[in-house]
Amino acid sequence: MINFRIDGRSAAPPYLQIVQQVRQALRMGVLDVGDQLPTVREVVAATAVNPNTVLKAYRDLEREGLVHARAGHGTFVLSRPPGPPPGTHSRLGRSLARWVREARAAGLDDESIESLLRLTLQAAPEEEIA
């Protein structure tokens, strides 16, 4: 089961945070095809967002073909986003966590780590072309 967290300081609106968290849970294997998402009432109780916000998020996910709402039964995962299987994400996530620990041990703070990651991501496509 997924537990939504809404960050009031985030630039992303609450409905988009819910959408992003569902996509991430599908990529990481936390949610799988056939799983039921929390009811709107459960999400509202846990996050204190407006029910329409949750409904908007669930509708967006349904338009993407990731979930399907069954009247009176709930909202269920229909498919995963395109990309590698969840095992790949988990394996790479563990590798990245080790790298972050190593970077912190070397004295890098979060801002430095984020900058290095951004630079690496920007350079990666250029290196592949060359």
The other form holds:
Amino acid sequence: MINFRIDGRSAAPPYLQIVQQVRQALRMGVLDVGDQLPTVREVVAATAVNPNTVLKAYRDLEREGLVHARAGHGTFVLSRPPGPPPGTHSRLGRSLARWVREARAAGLDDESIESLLRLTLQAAPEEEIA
Amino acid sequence: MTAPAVPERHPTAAVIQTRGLVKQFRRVTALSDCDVTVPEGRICALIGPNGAGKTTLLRLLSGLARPTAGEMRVLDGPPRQDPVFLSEVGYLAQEIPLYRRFTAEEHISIGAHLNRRWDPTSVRDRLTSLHIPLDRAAGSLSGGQRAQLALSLTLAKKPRLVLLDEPVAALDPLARRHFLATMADAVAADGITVVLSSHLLADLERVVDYLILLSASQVQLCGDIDTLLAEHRVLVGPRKDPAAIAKTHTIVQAVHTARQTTLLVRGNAPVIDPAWESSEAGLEEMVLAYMGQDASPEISHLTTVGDEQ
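What I would like now is the form predicted in complex with its partner chain, since the data block earlier showed the form predicted on its own; can you produce it?
The next block holds the full complex; its first chain is the one shown before.
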């Protein structure tokens, strides 16, 4: 089971935050096929968001084919979003963390690191990376 | 307990519908020409500055006051002082109606005598889960605990519509969150409809999906929040007369500085002049624009939506 965090100051509306957090949990392997999502009442009780917001998020996820609502039972994970298996993210995350440590040691602040990453993404078109 | 699956939302009937509602106290007009619609299953914020007519509207809807003119339909007919109507509408006044010397348990027993339907277990479960003692006088509880007790008692009569007058204004942030979660849970569990008034929107933003905006006794906006936001835009450009924009859009608010003009407009027509940079309006931005001095009175008749729902 996962917990949702709703940030009132985020630019993303609450329903999108729920959708993104489910997708992220699937990518990271926190949620797997067959797992149950929290019920609407559980989410509402924990976050005080509007129940219709949760319904909208779950319907979006269902339309994407990621989850499936079984009447009277709850909402369950049907498949993972397309992309590499969960281990890939944590492996790349670890090597990125090493690189960030190196960058900080070299005197780069967070803003410079972010702009360097953006520039690198722009400079290398997708085919070249793949 | 098995979890409920995701039900599909069907377009639902209006739980509240008013037309040309007027309330006058001697020579003071508290509410003027008020048309609002609230569909079933919504959590509706009733927003407006102090003295805008929020309490008056809630008292009319609950049947505690009678309108000077106009029509109202609440649930299945006009609000009235009969047992059926009163059992289906829960009204929580701003001064929390509790007996200071009575405990929660005693309030639960009183409720059992006064109500047609009564669910004492729900009150005990909720208060216990929030560590609110059932055996202490209500007067010795904290403000947040008293508000929870009053809300739980209101919900225990299993109403279809709950009207809450400034319920969170006096609560600290944590008590506010708990109060709103209890309210939203009742909506999720039983599909009830809630209208809650506040002079602040920020606390309610995540929990409400419908809005009635009152200002100076008039309804400025009424509708589904996502729909209202999609109909409004903010335009920023070099200082100029917005007359050209006014031909295709309703200008709700115009703010001019020496160099720059910022408009909040209603309408989805494309803005052709490239001098204007167009962006989405935020909820608070939209509400403040309507409450602000620049909102012209002649646009208020354009601003009620939701009649089609």
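Please read these numbers as outputs of a predicted model, since none were measured by experiment. Residue numbers count along the first chain shown, from 1. Just so we're on the same page, rigid core means the largest C-alpha set that superposes within 1.5 Å between forms.
- Annotation for S115: C-alpha shift of 2 angstroms or more between these two forms, rigid core superposed.
- Relative to the superposed rigid core, T88 undergoes a CA displacement smaller than 2 Å between these two forms.
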